[in-house]
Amino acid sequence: MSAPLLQVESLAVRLQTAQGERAVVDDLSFAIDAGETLALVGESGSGKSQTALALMGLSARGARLGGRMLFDGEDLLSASAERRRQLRGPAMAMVFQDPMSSLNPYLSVGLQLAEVLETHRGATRGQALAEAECALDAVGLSAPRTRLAQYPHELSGGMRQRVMIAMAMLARPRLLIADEPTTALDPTVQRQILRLLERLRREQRMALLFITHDLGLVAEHCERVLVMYAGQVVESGATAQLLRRPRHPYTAALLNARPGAGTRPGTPLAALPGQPPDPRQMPPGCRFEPRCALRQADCRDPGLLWQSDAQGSRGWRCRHPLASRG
């Protein structure tokens, strides 16, 4: 059995405000095959943004990071800035959660796009503009030699957000990490993305590491998911199994609190009460504690273990499908 593409080990992110030091991503583990499609959901908040920063080696200046990061056999978190610059494109690419503040509002597309080849491949000025418009071509924006001389501002969110996919596509990543690709697009653009990210996929063996708090695309697009929580994983395993029987309590709201095919329109939503806890001040035992309806009084012991498994969650009483909607 051939290794993982990327293997994350206990990953953890600490970041420095005004107010002092925060944990956004903790004990955070995880692996991902080439060819593989896994799905980072998470309310706001959650760590999911964080770990993608970590893995692209983009994490705010002075954060501390800790645990393992393998991609390919060589830890991430030892190399160099210049090895993670290198990694950057040929093995691992980012479309951005924002189309509208992701590329340079002085610089034409075509220039952006171009630069990539010319840093990862020595492309000269002429075949990089030359690639470029094919790749434009490829995610399905018209008039490609046209947008090569636009500025981002001539361009709607959703060919912003095709620009954003052919830049990461050019240097053909073995690794792409979506973070919540489709927001802000209307209904058809956004199937419009998913279904090129999945040809793509698809055509280059590429794993795609898929964030996003949209539960009905993850049951459309994604093998497996990791469910996060004030910045923990609650519950793994396979798609359609954890989004059919839910084990964690978290899972299960968050797929109560999706409208159902007979929802009337005005029908209030299943809303979870409260708000996600302070990073400065993590509650003992299950983060979520505090917002659970089946509290129970172990669920505060600081000893909580991961029960590890096909469908693994993070509890004393978490072995178990719990009811949801599905």
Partner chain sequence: MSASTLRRLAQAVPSLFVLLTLTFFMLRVAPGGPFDTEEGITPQTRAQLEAAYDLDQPLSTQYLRYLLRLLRGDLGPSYQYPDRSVNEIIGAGLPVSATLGSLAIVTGLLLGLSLGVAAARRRDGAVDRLVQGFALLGVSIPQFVSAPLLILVFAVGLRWLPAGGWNGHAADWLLPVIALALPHVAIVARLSRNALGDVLQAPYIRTARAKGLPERLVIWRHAMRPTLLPVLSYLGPAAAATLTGSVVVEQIFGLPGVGRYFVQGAFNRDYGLVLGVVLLYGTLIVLFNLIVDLLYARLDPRLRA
The other form holds:
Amino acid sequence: MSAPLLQVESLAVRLQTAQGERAVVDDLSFAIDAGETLALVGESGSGKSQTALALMGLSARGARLGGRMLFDGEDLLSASAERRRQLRGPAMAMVFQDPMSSLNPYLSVGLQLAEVLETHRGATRGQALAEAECALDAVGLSAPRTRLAQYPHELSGGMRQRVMIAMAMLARPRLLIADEPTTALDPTVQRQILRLLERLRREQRMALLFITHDLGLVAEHCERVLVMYAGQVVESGATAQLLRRPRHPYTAALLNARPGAGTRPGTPLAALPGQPPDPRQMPPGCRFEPRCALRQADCRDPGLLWQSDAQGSRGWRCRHPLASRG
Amino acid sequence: MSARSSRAIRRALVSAPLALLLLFVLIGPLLTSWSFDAIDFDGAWSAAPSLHDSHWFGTDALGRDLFARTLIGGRISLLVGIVGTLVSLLIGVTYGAIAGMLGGRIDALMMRAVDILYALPFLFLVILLMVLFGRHLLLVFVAIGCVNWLDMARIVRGETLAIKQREYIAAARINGLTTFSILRRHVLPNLLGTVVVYATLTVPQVVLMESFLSFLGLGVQAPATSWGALISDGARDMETAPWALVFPGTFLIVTLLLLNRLGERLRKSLA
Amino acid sequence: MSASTLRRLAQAVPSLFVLLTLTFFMLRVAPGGPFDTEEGITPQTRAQLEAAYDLDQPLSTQYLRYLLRLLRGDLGPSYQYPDRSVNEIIGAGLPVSATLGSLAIVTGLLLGLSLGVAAARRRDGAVDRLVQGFALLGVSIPQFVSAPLLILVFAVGLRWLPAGGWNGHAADWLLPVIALALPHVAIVARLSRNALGDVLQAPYIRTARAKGLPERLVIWRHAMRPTLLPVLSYLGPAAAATLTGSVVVEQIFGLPGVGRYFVQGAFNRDYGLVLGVVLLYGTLIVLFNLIVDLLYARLDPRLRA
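Same protein, the form predicted in complex with the partner chain this time rather than the form predicted on its own?
Now the complete complex, all chains and molecules, led by this one.
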């Protein structure tokens, strides 16, 4: 087997805040192969967006990063700022959550698209605009030529997200990071956008890191899943297995908290009680322990380690995992 | 006003350098045996600063002690600054609170008037006022107060409108309180934080304006003096006696600097 | 032209009218007259002079006649300079004031913006603290202090530059322009530093960086327009004030601009001249607010409709 496109080993992200430094991502490891779809799932504040920004090299000023990130064999953390900039676009691109505020309201759609090609391929404005028009067509926007002259406020939310995607795809990235790309959109548009991402991934053999809090979307679109809680991965594995037989109580709780096809109307959803831990006072052992319904006496002990199954394809961070029936 | 912002305001108000400067201006004139308007007939005119003959800042072109003049002038400048701010406060808060409380068409009309007044070249009008109606110190206060209340009125009106939306105002209305007593008991106390901050920012503006008018010869009149008047005198003789410009100029700059910094800190703590 | 531009224009007319009326009657109500200071003037001559300038007419007649003349663009005669009309005096002084003023405004914009950008790129860094200190100092040094100090240091002390006057040398302009520009530089630096600092937090700036754009483009293409908006709001009225001439700077440097005439005119009860300068300033304010409106719409596509 060849080396993965992206390999992350024990990534740690620490941010400067008014209350001092705080760890938002801790001991995170995963790999993505070319053309693969990986889901990163967790509540808001679990560190999934910070992971994405760290990969892109867009962490906030004063952030301290540890561990290793290898992109196509190149060590990202030791690369210069200029090299990281050159990688953004042709190597990795990102689609953000809120298409309303993620496009520059002061610049025309055409300019915001064209500048990607001008920067990365030295294209002239004319060439770049022509290609931008094709890109808008490819993401399914009608009248692409008219769109080029328009400004973001003249487009609907779904159209803007299509523009965002076209923009991210323009430099033909090998890895696309989509951070909750459909959360701000209504359900019908959500489906269209997801189908579009799926199609583009297949056509361009691009790896997709799909960040979401919605396990339903994961089940439909992703091959493998990482579940994050309080800055750490608590469980990972192939989507089908992980959803059918979660080993970590947190994954199980997430699954119970969402309405499924089998949920009868009127049945209350099992909301997860409590709040994620304060990053300044992380529990020494399992970080989920204070909210866990299945906690036991030794869950607070420090030194909790990552465990994996025999093949190494599934793993969890729990001393008392749920039984793996079958 | 939250506990945090009121604490920040209290902390900033006891700004040490500013307190020192105020103290110096207040008691400094007592330290020298010279009066600010006495001419030293034994000494030289425009004498350089010296520690020996007790003219620490030198003397001006008429042989008067510049140390005493600078500090006495500072008293006037700061007095005008504070009183002028209070005048603009009184007009601005009253106008803004009334417009905000009454709301509707009256509010719209009152704010239209403010808009029109904003477009007027007020500095020109103040100069005109001072030239035409003589140069009484009282008039300086009035003129400056009349200019500076517009900002305050706008801010207070906006705050009043926001406060009016809160639930306890509705409760007070249901309990039958009149508009005036709601204003007095509920709105004005809540305006305090904002008003304190903008008043602090107004003081240096007023000090500056007074100095400007005095520089043009339109502010305080001899024998009384202020920093602006001293700077005007000093600028005339600066080639032979630069200290007559440098001392009052430095005092004015440092005062404005400290006041501006205080105002900015307060604004940040409130934001 | 947008609706807001038209509304601004419509608002400007009453503003100018109030200004004109207020100034006119303030001048007349005030004690003293234009010929009080003339020496050796007989009562007959004085009456003739006043009759020649309509000053013997009732106030309302004078006011109406002034308005009528104004509609033809005539600001009337100057009482102090009998051989020159107010139009001529302003016409002679305005080029001087406007040249100095526009140099000062352009300096303020370019230098202030550069300082603001340098400060905002690394908030709370050494450069930022330096710029903030400079900005605070800049707004705290009045022009009537900075101007004499500049003369003291560069003309009297170092003898590098002339202390004043207007002989057509570029060096004559340098010190007055510095004195005029200093507060603009300080305020523009502060405004743009704060605005750019906020803009750089915006999600669309993160998008621009995620596209791999060089920082130069991120700042000057993506972040500059919203940064310029508050700067423009300040510079509009400031430009009107600076172009009409600074009373203080022109007096200290002995420059033949418009600003000096105003105080002199007021002292001499030169009604026509004072009214003319006030009107010029009022009109420029209206004009520059209008320009700011139009520029706003150019910078922000959401305001074009």
